[in-house]
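Just the one chain here, laid out as structure tokens, in the form predicted on its own.
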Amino acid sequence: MSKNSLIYNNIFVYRLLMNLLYKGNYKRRFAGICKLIFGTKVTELCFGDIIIAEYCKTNKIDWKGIDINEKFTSQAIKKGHNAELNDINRLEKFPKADTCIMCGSLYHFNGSLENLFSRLLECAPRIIISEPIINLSNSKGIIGKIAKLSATVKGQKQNFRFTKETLLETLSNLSAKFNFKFQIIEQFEKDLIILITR
């Protein structure tokens, strides 16, 4: 039986539940992340769907995607893409690229940020962030329910989740560790885009 909520078994419930979740504009939550990736080789962590991999397919861009979920790993490889079955915790290192992109996943990491911005800077110059900073499992009715289905990955419970001020905060603190500097590009839906530059 799997470890994993509903929602990360199937591609198809993903995709549904997350345009409930987006309001019908899932899909345009990744415009804001593709505009801003530059150079020719990207590297995108816990990739999820594969929306950021089809574009750079269409735009010559090298995509390399890691996630711990067998079934969007392989119905990534299905659709030809470079993609690696594999714990990012694992990784000494992560494969390098001109950007580095992490969708929704960094509330994952949180007792371990340290260490994932050390791998995030060696992996490439230029990283995107775009991370939930509006805990809709908080909610009532439909849209609350459909948020707690995503509450599981592996088995874990994954209660924590970033507000603005935490994520900024915490932003601030590993820039002043690491010396990178960080914007916010765009607040989109609930979803926070945030460019990390060395």
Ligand SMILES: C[S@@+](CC[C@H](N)C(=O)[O-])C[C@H]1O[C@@H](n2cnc3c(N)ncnc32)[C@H](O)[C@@H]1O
Given for the second form:
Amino acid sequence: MSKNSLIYNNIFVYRLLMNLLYKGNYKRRFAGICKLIFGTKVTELCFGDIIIAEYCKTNKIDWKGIDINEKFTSQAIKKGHNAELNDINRLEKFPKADTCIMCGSLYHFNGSLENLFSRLLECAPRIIISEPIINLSNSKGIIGKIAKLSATVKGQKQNFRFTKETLLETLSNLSAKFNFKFQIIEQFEKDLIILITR
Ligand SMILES: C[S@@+](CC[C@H](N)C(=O)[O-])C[C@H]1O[C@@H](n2cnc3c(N)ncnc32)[C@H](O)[C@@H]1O
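Counterpart to the form predicted on its own, namely the form predicted together with this ligand:
Below: every chain and molecule of the assembly, starting with the one above.
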């Protein structure tokens, strides 16, 4: 079986290390995303943690999450969330929702963004993307080491990261092709939060 980074093998280790990467603001980073949720049905792709799922539960929003990591999906299921273990590259369609969310994961799909976006736009009229635009893998010390650890999923190392310029250029090209609107909502720590509507 192919291996995940240490960071992806245990949700508690994951939270600890992510909190270091977000300078203690790991949980707070989801507040900016949650406030953009619209409607009663959310599909979260590559969810990793259940912070958005918990928000949805509290607010009576139907949440469905998909992730390739069995540790993360089993933890979510144990907590009563509707999580599915799957590689989203293998899914022809994503579950229909009012809002579709992808946080911290777009860079994994850089080689197949057109394919991904056609499915995202089919999935929901409102898409929230939160994406790191500062590559901490190049940082010195513990932060750089943690960022490098978070770059391996199922034995595949992901060296690619967006910058603000490349992310916005990519979204402009995709919006011209697929005819959607996008706006930057805010930058939180190293992430740009973007709202996409048709
Ligand atoms: C950097 S983590 C981000 C997790 C979480 N969304 C966050 O922002 O903290 C990337 C997540 O994408 C998941 N992932 C990567 N490739 C995937 C794929 N092909 N299908 C489903 N999930 C995938 C990983 O298991 C991991 O949970």
